[in-house]
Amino acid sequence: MSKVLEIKNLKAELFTPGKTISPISGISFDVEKGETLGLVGESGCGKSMTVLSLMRLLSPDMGRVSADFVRLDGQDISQFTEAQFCKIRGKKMSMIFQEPMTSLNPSLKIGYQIAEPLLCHDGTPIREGMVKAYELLRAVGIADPERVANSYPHNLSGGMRQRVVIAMAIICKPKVLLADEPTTALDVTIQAQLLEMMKTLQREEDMGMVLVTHDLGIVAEYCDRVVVMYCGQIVEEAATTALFALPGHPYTKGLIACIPKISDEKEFLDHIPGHVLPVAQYESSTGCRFAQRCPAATPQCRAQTPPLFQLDVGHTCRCWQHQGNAIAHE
């Protein structure tokens, strides 16, 4: 396998009145061809901001994104101008957004919206693009593609709109697909259908995929590796089987403990006590950002920021409990 996406020290800064805040800082990971990387954590931990930053979807007056490098299929795209980036956004790297109704133009028919990336990137004639749109609608499980292609977004159900957004994202056969909680608002049956369909399309095209989710059940079923985020940082990274078998970070352990089990006879579900730090306090906080919620926190945890420690091959963890291990290269 070869790396299709490599990210080193990705950082996003947002401009607020009187202060610049950093919702993500020092994010580094890579994705192999045909691999699904899960990006997990609580709401507000920086998952969506990470993929939005990779797609450069922060307007210049809202904030800025920087990185040591972002290599897409071996090419460093971190220093691309906006004009250069527009040529790869939607073609080599594409994104499925969390809410399909806000991702689709309410005034344009579905068929044209699916075909538009081909028209823009490849100069495909509209007639040929529409034929491809019909094919993709059929591929994503829509039985009557001609009718749907001539419909508007408000004519479709949530599940059908999500299938349309997936078709839009893959029509140019991207090298990397960023999926931001693509099935969160759907019922469990439709979720399973869409995720299986995405895995099939991924195998056919040998795409790398970053799957953003807070559902550890989906991670266990569909992801090859997992990156756990907390307060804008990566706190653990491991192969999926290793993460569930032997989690290293107290936060990861807490997330796994929160999964309801049929065999449990508890009156209340498990939870992680406390609250996530406000984004404005990320940079000014000292020590581990999880320390105030961690049952195993020590004075060192509150005073010193831990680096990533190497627990095993491909398994790193940002926790002072593992300071006897080698420090991973960040």
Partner chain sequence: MAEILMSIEHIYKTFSVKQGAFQKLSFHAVNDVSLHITQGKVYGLVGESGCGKSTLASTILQLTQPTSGRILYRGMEVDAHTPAAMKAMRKDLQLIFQDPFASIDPKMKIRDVVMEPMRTHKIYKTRQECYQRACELMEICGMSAADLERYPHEFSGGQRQRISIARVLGMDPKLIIADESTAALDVSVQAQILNLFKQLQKDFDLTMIFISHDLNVIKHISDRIIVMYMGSVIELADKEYAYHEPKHPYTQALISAVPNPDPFQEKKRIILSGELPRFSNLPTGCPFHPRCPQCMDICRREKPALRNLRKGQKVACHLYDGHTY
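Show the form predicted together with the partner chain, please, because up to now only the form predicted on its own has appeared in this conversation.
The following holds one chain only.
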């Protein structure tokens, strides 16, 4: 299999009044063709920052993004100028946002909004663009595309809007789709419909997908591999089955244990004490960033920052418990 997205040492800095903070520090991961990579963690751990930085959606006066390299389909895009980046944003790599209402323009008709990337990137005439838009609306499960294409976002329900957003994101047949909590705002039955549909479309186009979510249920059912993030770092990366069978990091274990499960008859849930540290606190601290909340923390954890250890093929974990293992190349 070939890698469609390779990221090495991605960092983001945000300019806040008084000082610069770095909410993500050194993220590296790969996405293969046709693969779904889950990006999980609690809020404030840098999941959304990662995808926003990848899409370069931080304005230059808000922050700065740097990386050793970001290879999209073999091409390093980290050094691209803004003009060059505009050519691939929405074409080779596109994004789905959480809130479908705010990601659509309320004053434009749905059909035009879906066709717009095609008009911009390929210079397709509007008539052809609209035909393509109808086709995609049908592909995302909308029964009467002509009517929907002629309506405005406020005429549609949340689930329909999110279908439109998905259609818009894939109209240029991107190599990589970044989905930031695409179904969080929706009901479970609609969520199931949409995720099944995204899976089908992904298979047809052999697209790589990064699915940001906080729901481990979604990860278990739809992702091939998982990256667990905590406080701006990757703490564990593994194939989904390996992650659920043998979670290596105490944070991953905690996350899995604290979700209530339908099949489970536990009286009280396990929980991780405390909460995610604010960026300003964790970026300067020494030692493991999870040490404060970790049930198995040792003095070493508080003093030294753990590297990623290689537990198995494709399974890495940032925890001193595994220091007998080799250090993974970061």
